[in-house]
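A single chain, nothing else alongside it, follows as structure tokens in the form predicted on its own.
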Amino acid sequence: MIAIEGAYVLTMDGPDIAAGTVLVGDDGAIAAVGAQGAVAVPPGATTVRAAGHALLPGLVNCHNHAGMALLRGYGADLPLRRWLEDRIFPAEARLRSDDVYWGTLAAAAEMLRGGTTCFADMYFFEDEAARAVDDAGMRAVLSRGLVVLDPAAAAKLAEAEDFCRRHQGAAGGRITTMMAPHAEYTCPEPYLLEIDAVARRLGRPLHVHVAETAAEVQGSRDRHEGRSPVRYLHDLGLLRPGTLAAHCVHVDADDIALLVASGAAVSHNPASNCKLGSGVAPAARLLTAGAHVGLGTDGPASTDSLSMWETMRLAGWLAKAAGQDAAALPARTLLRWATRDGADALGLGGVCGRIAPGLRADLCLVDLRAPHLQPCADVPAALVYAATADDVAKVWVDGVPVAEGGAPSRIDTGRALAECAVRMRRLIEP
């Protein structure tokens, strides 16, 4: 058993505990949470002295293409369509399965050292992504991206179904799965309906890009009798509880109402949307309307950084600036989106995202003693507006230490980065 004592505990399940104790059982579940001195620490427990630290649930990255760590920075300063067509698609055509293993492992190292314990992935060769997740000790929701442009689209759909069957509950339950039609503009209606039929048959949710750019929305209106991507997917029955809609940058009031009514969740990915010039999602309006929202980084090739600290900060700043409202998206809301609500968006609300008895012990301990975090009048505000990945002291997944002092425990980060460097050259310099 592990006893984490003296930290400022943000349970995301009720009031904060200014000086708390969290007990983690040998089964990897949280056994008890309470004020220091009010929770009995069993003899023989491993004690972590955490005064001067904040303890919060592990961060949840709701939208990623982790294997794209291989292509970090490639095609910088290009808009989405040119970035994809001129840089990314040609490079990805040369991908091998082991490339994705090393790219995902490098991404996992970056995420873990920054306190991210769970991510949703949409990419290729997801068997290798699953192997990397297992080796890293992370939690992940994995999906094989599907596009009809692939000449083997039918075979890839069968591959995606097989992947879901084999990996649901893998890695000791740390891996779950989704079906992933890439987007409305890459999956014509018959293919979307085939994917949806498989998802329904398997009882698995959907992960899909939605309304990322203005051009995408206009294209959908041109193709589908004036219907936006949100309206189109809704009319096909693809928006429902469990569906994860990534981006939702260019959505109007009617779209937002449909997202809320459908029960679908939105992954807000502000850094990617900014870097690719896609626009600024109406995050504050989504919140006010009652939409289910989590936060994501998008892939490391489009954002360069997989830091959820940067993502929280940017999401808040953009909403405040766009609405000229300093109260828009307050710090505690952003923390909730990055933990509890993110877990809910991935169908993991009963597993992680909160510090509560019975949930898995996916935890992030942040050192608050650095100069940029002191003096600390408001812990949630300090975390959102000033903390960085370098402030993360310890990380656990299922109660197992997976990172400490900026170093993942189960990953040879140096080798992973060296493998990525060699493989990137092959992908971009054929």
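Shown: the form predicted on its own; wanted: the form predicted together with a further copy of the same chain:
Lone chain follows.
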């Protein structure tokens, strides 16, 4: 039993608790939550004294290609097409399966030390990503990205299905799976339908890029009788409860209505959308319309940083600037998107994303004593607008400590980064 005592607790499940006690059972579940003094701490519990800290659910990153940590910063500031065609695709063509292990492990190190306990991934060699997630002690929703450009499309689909069968519930339940048609523009209709048939047969949701760029939307309209990617995927039956639609930058009112009506969730990835020049998703309108929204970083090659703190505030900043409304997307909404709503978007609403009895103890303890967080008029505002990964003092997944004082507990970070440096050179300097 662990007793975390004295923190400002953002349960994301009711009002905040100014000085709370959270008990974590030996089964890795949250056993009790309440005001300090109102929760009896059993004798023998390990106490974590947390005054001056905020405790919140571990952050949930809804869209990543974690293995791309191997290509971090490569081709920065190039126009999107040159970035992809001249840099990323040639480098990825040289990827080996063990590269993805080390890239994902390095990304996990960065995420865990910054308080992110769960992420949704779409990449290649996902068996290796699963091994890294297991070793790191993280939670993840993994998917093998599928594009038909590949001559071996059918074999890849079989591989993705097999991956889901073997990994669903793996790593003691920390790994779940999705089927991932990459996007409308990379998967022709028969392939989309085949992938969807497998997903339905397995009972697994879909993870798909949707309306990331204006060019993608125009292409969809050209290919599909004027239909946007949202409308097209909806008409094919691919948008439904459980579907995770990444980006949704270029969506109009009809698209937003379809997203809401379908029950699909959106991963809003503002840093990637900015850095790649894709545009700004209408996040405030998605919120108002009642869409399910989580936040994501996208892969470390497109955003450089995997900080969910920066993702939260960028989402807020963009919405406030776009609407010239300081009240748009307030701090509490951004925290909810980054925790509870993100977990819901990944089908993990009953597992994590809130601090409530019975849920898994995926927790993030933030030290509020750094100069950029003091004096503190408003804890949610301080977390959203000023906290960084380095303020994270301690992180648990399933009640197990996975990072402390900026260092992942179960990863040899120095070795992982050294492996990535060597492998990056092989990938980008052939």
